[in-house]
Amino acid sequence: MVTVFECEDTLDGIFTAVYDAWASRLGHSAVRLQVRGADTMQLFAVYRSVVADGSKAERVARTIQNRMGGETFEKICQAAMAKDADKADAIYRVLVLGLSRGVSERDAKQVIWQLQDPNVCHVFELSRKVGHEAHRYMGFVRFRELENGVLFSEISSEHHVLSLIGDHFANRFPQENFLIWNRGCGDCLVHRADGVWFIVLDPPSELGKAMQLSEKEEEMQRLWKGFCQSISIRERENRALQRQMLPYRFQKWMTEGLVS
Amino acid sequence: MRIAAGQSLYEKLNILSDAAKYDVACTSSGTDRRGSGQGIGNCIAPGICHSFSADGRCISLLKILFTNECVFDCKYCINRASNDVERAAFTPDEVCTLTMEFYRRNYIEGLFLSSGVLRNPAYTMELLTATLYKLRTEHHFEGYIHVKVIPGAPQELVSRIGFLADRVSINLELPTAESLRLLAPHKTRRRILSPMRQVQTLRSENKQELVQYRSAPRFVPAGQSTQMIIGATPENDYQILSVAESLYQKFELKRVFYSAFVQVTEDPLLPALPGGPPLLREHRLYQADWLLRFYQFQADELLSEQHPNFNVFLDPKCDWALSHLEQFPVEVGSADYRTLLRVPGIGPRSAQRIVRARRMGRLDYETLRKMGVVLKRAVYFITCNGRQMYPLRMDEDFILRNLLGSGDHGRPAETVTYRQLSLFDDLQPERVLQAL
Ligand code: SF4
């Protein structure tokens, strides 16, 4: 009989459960590894339920950083982020891969690339989704000035982004106070004009409502919108290009608002 | 000349959009620079689009001209000093304000700045420079600057502005030197390349200097580009891609962008397209020009003077691979990287997996294809582990009515491969990874 390790959906929760499913000494074979709320409930197995510890978390996320490389621990980082029921029991038989008795350092660093096996394969591929949805949501976040100041964004993602795009809205906006809502996943960045910046999990769901804009915010709008229109070139109009590359999911929450 | 008195920003901002928008170069590529915490922006290296206008063209910076007034008379440009048309310009402290608060919003990369010639080129480079410099150091913005070099504007003024901008641009404008002096009076090739020459030089010293002293400011980190107007003069494909070559192997240019011609104004000079713009003549042309850049082939590979145009229904590589099939198949669990480069269906990135993990162990099909190797188009032209995917004629006619039966070629749907292959610039995905 199988023994399933249910854990919270994030980073700590999926490493504390592969150090929970390895300690257990039942054998690779018998543990399967799930994130809650993925509906995959099995007939003939035992659930366990894991709570999400920090220190334990710290320990493999060190330990794949040492022997698997920095890499490696990133496309395992961001596959973590994936919307994807598979994710957490992928991401552990790739560790069985590198981290197993007997395997050499320089084979354990090249796991990665190790493509034709299933799990590395979809563990990549999780990766290169959840690297590409953060990165066009760098591009594709609106801000709007709030009264007191305050920058607010709304967006909606398939894949946990927030952590990975934080870093760089930080470092790009230093000196401002701004939040980004993620409505798709639940969860808020908050940052602050001091430099620190955290990721806030079920936010009010009453958060900015009450706040005006700026005095400018509408004017600083409308020359927006009429740029993103004198923009475009006539005889190359191309609809259906731009909906391809912008999709309606995205344009939805932005200022321009393209929907025609 | 046509100046209504006291315009507004909104309206400024409308023509000097409009009247930019030809200059078809928007990606924000090409440096990473983290922000240094004492003032707004940064800089990654794959550049990032912020939206996409009607057209489906990428927004990244917000790309303007200071004014639309111009002494000069390039017949093909809207604002010709002989056209009629709505002038306006800005103020240098309009320009920040705009760059700022539209930075701030996230709506862009940075700012492309370029512009009519007001009086004459060294009062125009004045007037940018005067501009980026208040932008640099009086908002600290540290975000991604294009700007446009005046041909005619003295050395001294290019040197300064390269080091406030991340890229510089000089338009070729027309391939050769005699459409040049057709169709731009006042420009000529030589006021175009001595600026070009001059900043490949000054990149050059500046590189040795920043091994020195790490800290030392930069001069144009992202490189220059130039932009050539395909279709208003009546070169080949050939001596297009030609000069793209010599533009990349003797200037060190990061990038070399097609306009397929507008027909903005009226000119005996300029030739009639009922048809609309050459879209799908630019859009081989970035495909060739992609293959000059990351598939290792040279112009002269793809092209020749018996065969100096691009085939309208096939993409530069396919159609060099069917001509050349006595170099096919390949074999992908041994074929070296450039090898594979070359095979229709796999792209650097494919070619770069299949490389790392064919060490690991064998290859199959159903592998290749997650690795993103389209099968489709590959299969006449590999095997693995010794076999073809299914038996096949290595026959060209054979090949060439089932690449042309599967329905990626001539059709619109090219127009998506364009966006892909021309706008996302340098953005490789491993390095937006990377980057995170
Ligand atoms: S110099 Fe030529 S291309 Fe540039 S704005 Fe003036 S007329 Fe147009």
Given for the second form:
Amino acid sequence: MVTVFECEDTLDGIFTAVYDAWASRLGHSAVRLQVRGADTMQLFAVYRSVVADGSKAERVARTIQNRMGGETFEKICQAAMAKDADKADAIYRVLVLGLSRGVSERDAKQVIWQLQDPNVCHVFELSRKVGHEAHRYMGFVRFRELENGVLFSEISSEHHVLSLIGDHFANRFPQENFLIWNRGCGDCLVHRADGVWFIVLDPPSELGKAMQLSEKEEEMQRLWKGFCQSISIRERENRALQRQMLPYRFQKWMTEGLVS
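Could I have the structure of this protein in the form predicted on its own, to go alongside the form predicted together with its partner chain above?
Partners and other molecules omitted; one chain follows.
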């Protein structure tokens, strides 16, 4: 009988499930990891609820970094940020390949490149998708100045990318208070001026409605839209190329994307 370890959809949650599943000594083939809230339920399986534990997660993270290297750790962390029903179990299987007894340190660090293995390939692909989306949002995020001086932005990403773009915007606007609200994943990045940034996992649903733009911001948006319209040459419009460079799913949250 298979034992399914259900965990929360966070890096700490997944790493805690890895720790508990490994420590259970039930055998790797007799356990399965699943993010809580998944639609699929397995017949004739025992389900165990895993509570995220920072100390357990830290031990798993440290082991991965020491045994499998920083590159593998980065890819596993990015894969854990993906919206995918099978990511937790795929990560566990990759760790089994790299951390099992008898695997040399050199071989452990090369596991992430064994793309012929379906679990390694899955983790690698998830990491690539998350990293690619985070890179694009570094260029597509648009801030609006509110009446209280806070910079506010809305995005709707497919994956949990806020932790990957936080340092980028904190370095660009170190003296600004700003928020990036991710409607797609339901979390929010908050940065304090001259301070640190952190992520709120469950912000209030009416967050966007309470945001009033400053008069200066409204004027700047009007000027920016006018500029975009003035440089446009109707006879040379190439909608296919525009969609390639600026997909529709990004345009809704960009000032110039709203220009008709």
